[in-house]
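One chain is shown next in structure tokens, namely the form predicted on its own.
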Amino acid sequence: MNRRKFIKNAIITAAGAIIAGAASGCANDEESDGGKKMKILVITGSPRKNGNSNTLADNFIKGAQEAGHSIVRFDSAFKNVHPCIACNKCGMNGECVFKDDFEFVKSNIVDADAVVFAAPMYYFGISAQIKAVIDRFYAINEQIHKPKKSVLIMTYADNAAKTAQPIISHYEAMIEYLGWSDSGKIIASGVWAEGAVNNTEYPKQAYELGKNI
């Protein structure tokens, strides 16, 4: 076979397998469209076992659920998850020193299809329980750099909406930095009290956020 010919049938058959990888591209997209079954994992971040974060991650589940999704929680607060202390002995993709109930969220984030944070606002700023457990990420940098769907879920006290932009901001960022596609947010103002939320549209909103997620 002669060089220009070699040359034709290899652009043929280089193109033959763009069409083909766009066409896969698209089935795939349709089937994540049509109701791919995911694997979420839920990060709560509030102490108070029936407060309003944790009223609202608990219909968010609901809703996932009978949306035919598995569901994988962690309760940072009730649970031994040591803060970083930037010692960087993990070098951003190993182990880390501490060995905690970190494990369990690593375990289960590398293969989530989605990644939900519920926390109240503390102080300002996101509670320091659910903060530890991100902040443990560093560790696994590497390994959750890769597409996923992810759900901000927030309550505070407060009613100005630019109280809660600090807090929606470090999500944001946070994401952007991971690759990973905001899905939804419910931020639920003025809910101090435990039990406040029930009397609002939030947990109907959390529960319609899980079964579209």
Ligand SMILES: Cc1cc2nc3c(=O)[nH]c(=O)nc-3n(C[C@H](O)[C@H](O)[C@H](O)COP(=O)(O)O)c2cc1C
Contents of the next structure:
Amino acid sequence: MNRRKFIKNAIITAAGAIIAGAASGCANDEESDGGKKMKILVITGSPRKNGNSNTLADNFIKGAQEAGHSIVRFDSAFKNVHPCIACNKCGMNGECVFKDDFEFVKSNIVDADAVVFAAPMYYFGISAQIKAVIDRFYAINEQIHKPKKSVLIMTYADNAAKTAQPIISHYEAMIEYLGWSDSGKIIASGVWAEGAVNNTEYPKQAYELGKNI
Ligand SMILES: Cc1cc2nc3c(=O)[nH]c(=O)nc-3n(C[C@H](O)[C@H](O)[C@H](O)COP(=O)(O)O)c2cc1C
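Show the same protein again, this time as the form predicted in complex with this ligand rather than the form predicted on its own.
The complete assembly is shown below, putting the previous chain first.
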């Protein structure tokens, strides 16, 4: 792996990723695989089992399963994934010093056709639980640098669209670096309490996105 490229790419600000308004949940027609049945890895990041992002992930999964796709789910808040310690023993393409629940992600992400990130906003970023999983991509960086679809599902209490921009930019920059393509985003604003999202249109949007990915 070219580490300079990683560093260079990692600081590029993703272009054109700003979602005007509160929600965007449409699949990108240009990226349609013409009905191909896919393996989809869904990585969630909320410690609230019945929280808003988990509810949206459930709805996405329902739609995707109805469309015939196979789903593998990893609820990072309920798993043991040690944060990357930058020892670089993996050399960005090798064995990680930690043998923990990331092994499950490792064994399912390489051949996944699509990866879904479903995360709550914590202090303008994604939750630490899901970020720890993403940082561990470092050890399998070479193996996941290949075309995949990707989806962002995020929930936050604020109503302002601009509040979501840091997470959207992070997501866009990351998938551009990995060579993945965005298949849609559900940016669910104005949801604070557990279950608040049930009174919105977002679950339906997540279901439709799953169905049409
Ligand atoms: C530690 C923490 C930090 C948060 N930071 C923000 C924030 O910066 N902006 C915001 O709008 N909401 C923030 N929230 C609210 C959550 O994003 C909101 O409740 C969201 O719906 C949680 O998703 P979940 O139900 O999937 O866990 C925060 C909540 C917690 C617990």
